[in-house]
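Next up: just one chain, as structure tokens, the form predicted on its own.
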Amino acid sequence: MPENILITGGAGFIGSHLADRLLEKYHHVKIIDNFSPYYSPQLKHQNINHNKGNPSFEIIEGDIKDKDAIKTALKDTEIIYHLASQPGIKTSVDNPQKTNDINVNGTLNILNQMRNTGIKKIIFQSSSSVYGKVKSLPFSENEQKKPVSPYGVSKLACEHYVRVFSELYGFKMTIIRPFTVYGPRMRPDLAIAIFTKNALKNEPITIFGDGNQTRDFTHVNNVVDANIRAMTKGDAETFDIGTGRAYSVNDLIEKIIKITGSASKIIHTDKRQGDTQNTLADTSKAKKILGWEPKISLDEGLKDYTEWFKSDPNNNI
């Protein structure tokens, strides 16, 4: 079992949860994070504060585009979980160059530095955004990809780079495609975070479009489970990680209002550019090869997130 693991973007939402789980299994975990101000760096530090005294936990503050920082981070590493990226569909529409520079060039820098090292495997965190417009639901891993945002394009380009470098230079790889991840520590700009905060304050909740767009909302613990299994399984494979069940945004808000007992009113506004209309994961491949299946339903996950949100003083309800 590999012992020395690097997580890029390890102070972020999914990365910090993954670090927690790996530390529980007695791995030595290094994270590299640039603590970008895309959202509060203080929140990212809060995500990892509880591990800072752990001798098996190491923090490197650096950028994935920085060759020297990546060389330092890769030293003595056996497994890389590559999660660092420029997130945000809207950000990618507003500034596609920035998204490409960080996501594509940053990934390429990591892969270049991996050559001629003893690193055994890279597990790349992609996104359901690579699919874009599809003819039918659910999505399957072999579906034709037609991203509708620069973010989706950047993630798809990274997938190809990871695959090609694996084939050329001999290290193993697995690609994970999570679907609409939510849960404790999620970014404050994500929909469920905004909806929950407004609901708890009884403030209006704004929906982009008519709210009939559907998503396969996936709790972060489900995604972490898949990543842990991918450490030793699923070489040269790509996996859709969702729940296999989609809900409309209208249904989602109805659940949040019920859980919070909110009196919030619903406001509809124009649909955002770059948003996919529907997502739904076919998880059969992950179940067959990784032995994985989602354990937390949307109702359970929303209750879990709401309780965490109310208890965390950083949320300033």
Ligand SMILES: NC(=O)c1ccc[n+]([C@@H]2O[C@H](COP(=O)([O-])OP(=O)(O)OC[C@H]3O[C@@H](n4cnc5c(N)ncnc54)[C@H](O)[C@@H]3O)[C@@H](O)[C@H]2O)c1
Second form
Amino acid sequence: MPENILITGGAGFIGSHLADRLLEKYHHVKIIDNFSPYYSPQLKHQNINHNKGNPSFEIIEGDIKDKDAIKTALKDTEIIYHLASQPGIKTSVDNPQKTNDINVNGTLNILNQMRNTGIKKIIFQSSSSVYGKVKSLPFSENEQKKPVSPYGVSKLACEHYVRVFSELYGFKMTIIRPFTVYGPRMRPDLAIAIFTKNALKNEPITIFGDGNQTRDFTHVNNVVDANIRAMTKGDAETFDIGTGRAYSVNDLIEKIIKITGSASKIIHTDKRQGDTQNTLADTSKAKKILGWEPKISLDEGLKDYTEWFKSDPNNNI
Ligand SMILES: NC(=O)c1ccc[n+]([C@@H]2O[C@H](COP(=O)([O-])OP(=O)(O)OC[C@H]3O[C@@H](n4cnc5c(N)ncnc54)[C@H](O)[C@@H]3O)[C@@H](O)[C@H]2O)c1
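Switching forms now, from the form predicted on its own to the form predicted together with the named molecule, please provide the structure.
Below is the entire complex, every chain and molecule, led by the chain shown above.
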């Protein structure tokens, strides 16, 4: 069992849950994160505060684009989970250069530095956004990719770089493509976070478009499970990680309103540029090769998230 694990973006939403799970399994976990101001750095510190002081947990405050910071982070690392990125479809439409600099150049910096180390494997967090326009649902891993946002393009470019470097330099790799992730600590810019916050305050909930767009909403624990399995399985493979069930945004809001007992009104505005119409994962490959399956349904997951959100006023900043 590998001991020394590096998580880039380890103070973020998914990365901090992954760190918790790896620490439970007695690994030594190092994270590198620049606590980017894309959303409140205070939330990111809250995500990892409980692990500070744990001798098996190490924090490097640094940027994945910085050669020296990555060199330090990679020292003694056996497995790297690469999650640091500039997320957000809208950000990528507004500022594609920034998304490319962090996602593509940052990833390339990591891969370049990995060449002279003893790292055994990289597990790269891609995204369902690589698919974009598809002919039919569900998406499946070998489908032709036609991203509809610069963010999707950046993730697809990273996937290719990870594969090519793995082939050139002999380290193993697995690519995880999570579908619309939600749950405790989720990014405040994501739809479920915004809808829940407004619902609890009985404030209007705004939907971009008619609300008939569908998503495969995936609880963060399901995504962490897949990442843990990818440590020892699924070499040279790519996996869709969703639930295999899609809900429309209208259905999602109905569920949130019911769970929160909200009196919020629904407002519709224009559809946003860069958003995909529908997403749905075909999870059969992950089931077969990783032995993984999603365990948390949308109803259970939304209750879990709402309880977490209400449990501490600091979760709402
Ligand atoms: N949340 C989702 O729905 C979702 C879906 C698909 C894929 N993903 C991918 O999963 C990964 C984690 O996403 P998340 O939702 O946890 O996002 P997040 O923003 O909460 O986490 C990313 C972390 O990376 C850090 N970071 C950003 N730029 C950095 C840089 N230059 N150097 C070092 N650290 C940097 C941020 O401070 C943050 O803590 C990302 O790669 C994202 O693209 C997320």
